[in-house]
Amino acid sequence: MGRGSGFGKTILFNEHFVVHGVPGIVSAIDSAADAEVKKNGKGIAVEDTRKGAKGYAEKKRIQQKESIERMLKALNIDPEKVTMRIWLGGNLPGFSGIGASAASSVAIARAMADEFRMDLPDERINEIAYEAEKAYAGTPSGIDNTAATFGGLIWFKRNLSGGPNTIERLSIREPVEIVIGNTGIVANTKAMVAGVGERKKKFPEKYNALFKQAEELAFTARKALEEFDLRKVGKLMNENHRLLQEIEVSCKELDHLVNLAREQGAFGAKLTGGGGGGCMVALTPRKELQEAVATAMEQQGFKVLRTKIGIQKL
């Protein structure tokens, strides 16, 4: 039996902007997807035991089937000629916006490689997971699968010419507590990415200015993280959320959770992931602040994940 794992993630800066070549910053969190693969049975059977937003697994099932077929083809295995059972679990919930699909893709890719006796480096696992992500995101930036594969804190810039993406490890003094709040809405990442692309073409002057602001913000945020100036990081997260609102990927539920987190003392808060639902992230250094923000959300009926950024080992 082959086994593998993949990190969950939160995008701290510039989701959507990264699709168009603007730098982004992503961090692995201390929750992961686990997978087991065994060659047996008839066809390809998937048992998904992950906890998450109601309807997540059902709505993602067709995309999941396509992603597995893409992974098999990337491994030069004919999906029509292989029989296997895939089990998915782990402590990463199936929320939209925390890299659940990327984490599961990395976990399955590693488990497949293990079961088929392939000794693949992380770089190759990342490439296979990127192929899988096309089923979920259409034209993914590559940022989710990169965080799911390598962990830690990553500076990411997509190469729009088709060459290698820029992937740089960033270091912070120590992992920092965050709260991820779930709206309960299963987001359609493909539709959100396509919508931004369409509006960018329709309103080039407006969007070019916003994208320039996002680029400048990324470099400022990188410096603040490296200097461990968490107050500044939080303020920049707030500003990044405003930019994401401007490109129309937030929603009233996300805005409500963001405002609630700030009212409870979070250093900063913003949506994370594709938007249109899914999750938001609040920067809440120290357990006491993390608990205050998380409890406030839970008291209003929202599901939350108490976790940390900057995690480098599963």
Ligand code: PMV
The other form holds:
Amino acid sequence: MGRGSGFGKTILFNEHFVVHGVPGIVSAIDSAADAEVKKNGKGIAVEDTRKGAKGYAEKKRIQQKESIERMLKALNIDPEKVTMRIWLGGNLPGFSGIGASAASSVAIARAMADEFRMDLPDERINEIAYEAEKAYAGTPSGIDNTAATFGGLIWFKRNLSGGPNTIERLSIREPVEIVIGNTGIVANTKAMVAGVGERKKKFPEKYNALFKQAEELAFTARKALEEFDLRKVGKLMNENHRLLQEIEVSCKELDHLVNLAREQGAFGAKLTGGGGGGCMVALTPRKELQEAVATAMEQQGFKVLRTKIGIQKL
Ligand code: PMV
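Now that we've seen the form predicted on its own, could you pull up the form predicted in complex with the named molecule?
Complete assembly follows, chain above in first position.
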């Protein structure tokens, strides 16, 4: 049997903008998807045991099937000829926005490589997971699979001409507590990404100005993170949320959780991932603040994840 894992992630700056070549900052979190692959049986059977938002697995099933076929093709294996059982688990919940699809793709790619006795470097696993991500996100930037493969805190810039993307590891003094709050709405990342693309074409002046602001913000945020100026990082997250609202990827439930986190003293809060539902992230240094923000959300019936950014290993 082959085994593999992939990190969950939170995008701290510039989801969506990153699809169009603006730099983004992503951090792996201390939860992961695990996969086991065993050649046997008829066709390709998937047993998904991940704890998820209600309906997540059902809504993503067709995309998941396509993603597995894409990975097999990338490995030069004919999906029509191979039979295997894939088991998915791990402690990363199936929430939208925390890279559940990318983490599971990386886990499955590693488990397949293990089962088929292929010794693949992480760079290759990352490429295979990127192929899989196309099934979930249409034209993914590659930021999710990169974080799921390598872990840690990463500066990512997509190369729009098809060359290698810029992937730089950032380091911060110590891991910092965050709260990820889930609206409970299963979002369709593919539709959200396509929507931004359409509006960008329709309103070039407005969107170009917003994209320019997002680009400048990324550089300022990188500096603030490296200097460990967490107050500033939080303010910039708030600013990033405003830009995301302007490109119409937030929703009232996300705005509600973002405001609630700020009221409870979070240094900053924003949506994370594809938006339109899914999750938000709040910067809550120290356990007490993290607990206050997380509890306030739980008291209103939302599911949360208490985790940290800047963790290098699971
Ligand atoms: O919702 P998630 O966790 O799949 O994140 C999507 C991030 C986007 O920037 C919206 C798309 C991408 O491929 O970068």
